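Given next, in structure tokens, is a single chain: the form predicted on its own.
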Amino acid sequence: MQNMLDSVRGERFEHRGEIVVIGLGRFGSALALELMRLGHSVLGIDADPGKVDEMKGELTHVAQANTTNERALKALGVHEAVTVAVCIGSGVEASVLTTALLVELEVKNIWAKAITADHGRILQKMGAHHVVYPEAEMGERVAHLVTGRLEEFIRMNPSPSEAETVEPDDEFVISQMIVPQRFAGSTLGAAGIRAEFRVTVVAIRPESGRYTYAEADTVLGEADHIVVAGHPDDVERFAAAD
């Protein structure tokens, strides 16, 4: 979420002002309520007037338009915005030409979500600074869930113009899991675990306690829950080893 507020093409900007989410469905309701829980404001846009009904009273400002038609972008003040997020969720034309509409007005940070890989492409050819795939993406999270090894999965996403020329050996992510029981007992240092499996323990929580950070002396409690980082692969095959 924050680097929807820290990046435009990869490169930092000062955020200000008020973001501008539209299309307030599932995936930009949920967008809009967490920056609104962030403390920043947030015009909401929706052409259905039944969602834009739900968003009264959750939101700084919300509008019912067609955000497809340049005077009305303007009639709401969408050209003055520094971010904007396009979360169309049915209607790639739509979402397309009003990402375009957004790129001819000169926002500096639009955001789009893209149902699929053809509609990602297009958003990224007509101009948007950066393109999400939500449902895409929660897939593959929970794939690395579903086995029960892994707790948690994030991709640290490659800035845009790094995206296409990244290799999956190039790729890292986050995890949380449980101690892998072969290193139940040991200490951090003791176990030699980035030297076999190429992964770090960065972070450590008992399994009554907060999390602190993973040092040499730290013993791994078989409950204890971890925070490692690494390439996927290596990832799977520490949380694997028993």
The other form holds:
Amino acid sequence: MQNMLDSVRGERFEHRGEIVVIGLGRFGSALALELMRLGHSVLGIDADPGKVDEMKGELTHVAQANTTNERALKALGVHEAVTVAVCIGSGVEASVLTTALLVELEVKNIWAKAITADHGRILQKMGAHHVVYPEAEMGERVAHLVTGRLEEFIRMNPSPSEAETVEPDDEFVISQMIVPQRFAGSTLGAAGIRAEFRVTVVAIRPESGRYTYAEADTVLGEADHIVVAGHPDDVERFAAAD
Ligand code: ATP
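Take the protein just shown as the form predicted on its own and give its structure as the form predicted in complex with adenosine-5'-triphosphate.
So here's everything in the complex, that chain up top.
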């Protein structure tokens, strides 16, 4: 019931200066490396000297520190950063304390990783601006993939902390699948997919080709991959249309 992007709401900030990534575990290190690849400067911080050593040379700066200590954060200039990502998950106490300190230091754009909905709610109450749920999201996504019909499943909303307030009808996903057998050979215009299934075919990729936008005269080949948007139940129903 969650999506990392869904928690991107409210005010957005232009990234200035170094982005600080706290916690260089699997998630934090992947995030930091991708930010570097995108051309940002990154300061990676971890309490574990081994993790810091691993990322030395990969990130702009690395530092070993316990981020539940305010003086340590200030000594590293974290209070001057615009964007800080707290990537401590299983250490909930450290995650919450670190986030609380960042709020106190008036960091403008705090992102925090949560491992459960409760953890996420606490982080949001503490003042984190964005909360992401990578494990929960991946679990849900894989559940849709292991059944074999869908090749991709990305939920646009809601995040776990909002789940109770979002109407089931408002759910929306983008997915990828092989053309359901019944529609192989027909054009999108003739297939009447939107009327019957309330889903929209957004793009198509032939077996060995590139993605192109779907048009009314697009022919759905038997082994083509299609990108389909709609309510998750409708998408699953369409994928199962043999
Ligand atoms: P992942 O799944 O990303 O590997 P995780 O969700 O299991 O991580 P943790 O193991 O709690 O999360 O923490 C991730 C990283 O954060 C670890 O490398 C850990 O050393 C670091 N970390 C934990 N507590 C602190 C702290 N107080 N200060 C700085 N770094 C910390």
